[in-house]
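Below you'll find only one chain, the form predicted on its own, shown as structure tokens.
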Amino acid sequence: MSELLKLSYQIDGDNFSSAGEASANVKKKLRQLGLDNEIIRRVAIAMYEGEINMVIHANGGTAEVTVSPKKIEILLSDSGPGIENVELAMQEGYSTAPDNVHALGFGAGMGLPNMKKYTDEMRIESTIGVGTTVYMMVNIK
């Protein structure tokens, strides 16, 4: 795997019939690239977290990842209302979701905490107002 391959993702704020579509997308392309599964699998479980988020919090927003030979990296950016609180956020079980979406089965505060557990590296950029932008990444050995 000597090319670098880079991938580009709207995704749709309330359409939670589409979450999840880009991190499945990615998962097959990190598939036929020949990577192991379970760098495959913490980069689709991080990803797909990250799209949830957008979804329920920010009215979506974009997704890139970009694909070299020692690492995987995860840009997610939307223009929601920002994160109040990140270090409250990252704590498991804490969750701003509104009642609709727990009915749906989401929002059970592990988005953030999953996408830390499941990657090498994350930083969390967030301005009240403006939006949010996640950068995560995953080595490859």
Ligand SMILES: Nc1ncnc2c1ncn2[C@@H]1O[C@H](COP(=O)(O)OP(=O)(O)O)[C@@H](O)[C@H]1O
The other form holds:
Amino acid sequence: MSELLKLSYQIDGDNFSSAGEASANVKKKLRQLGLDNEIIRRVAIAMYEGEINMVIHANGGTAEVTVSPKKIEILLSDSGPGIENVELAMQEGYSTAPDNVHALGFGAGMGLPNMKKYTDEMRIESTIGVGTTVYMMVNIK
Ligand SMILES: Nc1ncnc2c1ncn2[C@@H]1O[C@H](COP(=O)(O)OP(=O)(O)O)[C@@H](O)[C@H]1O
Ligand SMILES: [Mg+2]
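Alongside the form predicted on its own that was just displayed, please also present the structure of the form predicted together with the ligand.
Once more the chain from above appears, this time first in line as the rest of the complex follows.
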């Protein structure tokens, strides 16, 4: 399918001051394309949560966003520690975030459940010691 837009970002690990910049930029670009506000909101929330996860849990990674006529796809890849039990990690409130991360207001354990909630498709592939990829897709009505 023809692409309208492809965006790539490098996400810094453990850098809380720049965390969220990539999803904010995606939001801006989607607005420029004139997409529906509700679609933009869902993509921005899902991507923000995935971006924060790479900062907190994986020492950063990359994000690729592809906009085509019928859908927006987000691919997040990191070379972090991996997720031992994806099913457990998907549960609301589950978090392995350390205290210093909680003190900054992150680590409520709602990121993955919200990524699932706000997208039409979400797939996680993770290997311990190798890394994690998260694929998310939002249909454009
Ligand atoms: N990219 C990732 N790499 C390694 N572990 C992750 C990653 N994303 C999520 N996790 C694990 O899944 C848990 C749940 O994630 P999430 O629902 O976003 O909660 P939170 O980030 O608030 O801890 C995290 O605490 C962490 O253990
Ligand atoms: Mg999270």
